[in-house]
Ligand SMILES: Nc1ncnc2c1ncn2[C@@H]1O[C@H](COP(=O)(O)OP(=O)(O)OP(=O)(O)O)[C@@H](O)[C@H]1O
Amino acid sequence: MFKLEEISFTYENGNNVLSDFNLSLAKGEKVALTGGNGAGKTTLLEIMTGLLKPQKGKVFFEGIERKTEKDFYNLRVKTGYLFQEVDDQLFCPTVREEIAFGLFNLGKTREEIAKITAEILDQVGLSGFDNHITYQLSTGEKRLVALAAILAMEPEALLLDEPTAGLDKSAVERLKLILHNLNKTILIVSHDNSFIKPIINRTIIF
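Let's have the structure for this sequence by itself, in the form predicted on its own.
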């Protein structure tokens, strides 16, 4: 589904985080990225989604090389990306509007949106949060809302950057069960071995 060939990336401050990096991610595969802070894990996800452009290398999605913003549009429609900094991801006033935004763009009716929103909030453990103000939520609740908005779109692949950050134990266990049961391609950046172990097929250590 994803293939990266000889990806190299250096930040303007001279910090080289990726050098001739290669990765293949098969459809339905579940992979964890682990390693120290600043090793390049988040950078890799941003390159995979076209938010960063590598100085060298190629990004393929479903066998097609992605170069331009237009090339990455189809990839983003099929890929849900959960940011590490969740405040950068939420932009609607209420939880209901946050989830409805993407569904509206998919052409869903108001009735369909209401049904999907209720179901997905129940799935992530936030039933009754429809009218909550997003910026007033805790970090963990914001992360769950962002994840709910992504899952509601039914993407074929998930790129999750530290998805358990700020979550309490019960929310982590719920998320673990959700991801374990999903038949999707999943790439997870996480330091929590007890969380990723039941979910993934393999681990890449940076």
Contents of the next structure:
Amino acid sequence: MFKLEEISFTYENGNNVLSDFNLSLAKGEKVALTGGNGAGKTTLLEIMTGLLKPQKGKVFFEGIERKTEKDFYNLRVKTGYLFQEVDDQLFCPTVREEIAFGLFNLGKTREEIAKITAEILDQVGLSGFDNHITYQLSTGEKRLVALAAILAMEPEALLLDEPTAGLDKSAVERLKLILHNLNKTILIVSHDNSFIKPIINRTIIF
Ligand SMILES: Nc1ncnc2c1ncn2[C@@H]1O[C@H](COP(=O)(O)OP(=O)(O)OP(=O)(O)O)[C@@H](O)[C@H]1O
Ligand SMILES: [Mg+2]
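If the one shown is the form predicted on its own, what is the structure of the form predicted together with this ligand?
Below is the whole assembly, all chains and molecules, this chain first.
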């Protein structure tokens, strides 16, 4: 589903993060990405979604090379990306609007959106949070809303950057079950071994 070929990436300040990096992620594979702080995990996810452009190398999605913004459009529709910084992700005033936004863009009707929103909030343990003000939520609640908004779109692939950061034990267990039962391609950045172990087939260590 994803293939990265000999990717090299250096930030503008000269910080070289990736050199000739290769990665293959087959459809349906569930992979953990671990490694120390600053190893380049978030940078890699941003390259995979076209938010950062590597100086060298190729990004393929479903066998097609992705270079321009237009190439990445279809990848982003099919790929749910949970940012490490949850405040960079949420942008709607209320939880209901946050979840409805993507669904509306997918062409869902009002009735469908209401039904999906109720189901997905129940799934992540936030039933009744529809009218809560997004910026007033706790960090853990924000992450769950961001996850709910992504899952609601039923993407084919999930790129999750530290999805359990700030989540309490029951939320972690709930998420573990959701991801375990999902039949999708998943790449999870996480340092939490007990969380990733029952979900993943393979680990990539930076
Ligand atoms: N905009 C930037 N300009 C320059 N250097 C950056 C920039 N963003 C990140 N870096 C550096 O690039 C390296 C990789 O950062 P990245 O965020 O990808 O690491 P990470 O593996 O996700 O770390 P963590 O586990 O702490 O989230 C780090 O050394 C970081 O300081
Ligand atoms: Mg990171």
